[in-house]
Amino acid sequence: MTVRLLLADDHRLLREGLRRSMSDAGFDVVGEACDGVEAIQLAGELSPDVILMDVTMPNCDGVEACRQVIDSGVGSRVVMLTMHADQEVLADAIRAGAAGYLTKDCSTREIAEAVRMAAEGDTVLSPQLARSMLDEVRKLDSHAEVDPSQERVVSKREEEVLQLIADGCSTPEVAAQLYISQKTVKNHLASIYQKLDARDRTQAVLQAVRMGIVSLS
């Protein structure tokens, strides 16, 4: 089934360039957004499988139109595009829900290949930006104390799934590093977030390094 991808950017020439690259790519792009607002409109509107979202844009920034997009429940992923890998913009990001996290340097079969996977239910996680993120967002967060007495809250090989994807491992290569599905590593992905209470897999992730179930290296 073909992506349908919506364009967040204020920029117009950028957009132009996304949308002729990404329809190249095989996606279906259905619309075009010049501020934070039109993205949350036109997604309401359009209910687009992927937004590919700036995360600074005039009236509403990417970040809080990212947050409100999740919200409003239309079951649109979005992968943010950053100029600059600022590590406060990144935590907040992770925060709204955002699927994916891209540097606008990367190459067009990185974004098409990041559209993909968010479109799959992955998280995008480029080893670029994984470590910072993830380290930012444990610093912010450091008042909350592990209790070590605490009973294990998900088993060893979702433990072993969790550490990989902190590590920035995607689907296939989990599966391929433990020898299993990638039917069963999307299993043992949804036991972890009912039992972490997380919605992908950077909040799972994300809940995991607080809760001292994984670590960064």
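Instead of the form predicted on its own shown above, give the structure for the form predicted together with the DNA, please.
Here you get just the chain by itself.
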């Protein structure tokens, strides 16, 4: 029984490489999608056993596409592929129902094994993500409610403040945006400076960018 596989990645080079590797590994590559919307559509039309889905794609990102495919009930197992080992995205992907989460640092052999295991109902992950993955799964098992992405360095509110500053807001503007006083914003910032080992907002935002806490534009 060959595994029917759908590839979803916006980079043709990677798709072609995967198609060859996966075909050689004995999988039946039934289709390729170059964005999230196409992936969802093809998943519905082709009902593949497994979908190898890139996280970053145009139109609809991989995690959202994964969610929609799982929710649509076609029964496809989704293995996420990502460029970077991002804890946040991993957590999102697991919550979306992904059956695997691999970085593109993996070998084709590892990918092939992951696809095979996903097809058999197992959940697979990159070795370097094993621990956090297990933590996430444990949390899902123990208390099935959504947890605000564990191990946060700064609090939720502080993260909001940081993002607004990164978006170009001044202290008064952040206060207005969040409906709190300027003093509270300053307090949050002072707390952030301690946690991120920064001494001003510039360093705090840069550190947050390095740590992936905030996104730049």
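Between two forms, the rigid core is the largest collection of C-alphas that superpose within 1.5 Å. Residue numbers count along the first chain shown, from 1. Treat the numbers as computed from the prediction; the structure is a model and nothing was measured.
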Glu159 C-alpha moves between these two forms by 2 Å or more, core aligned: yes
After fitting the core, Glu38 CA displacement of 2 Å or more between these two forms: no
Rigid core fit then Ala208 CA moved by 2 Å or more between these two forms: yes
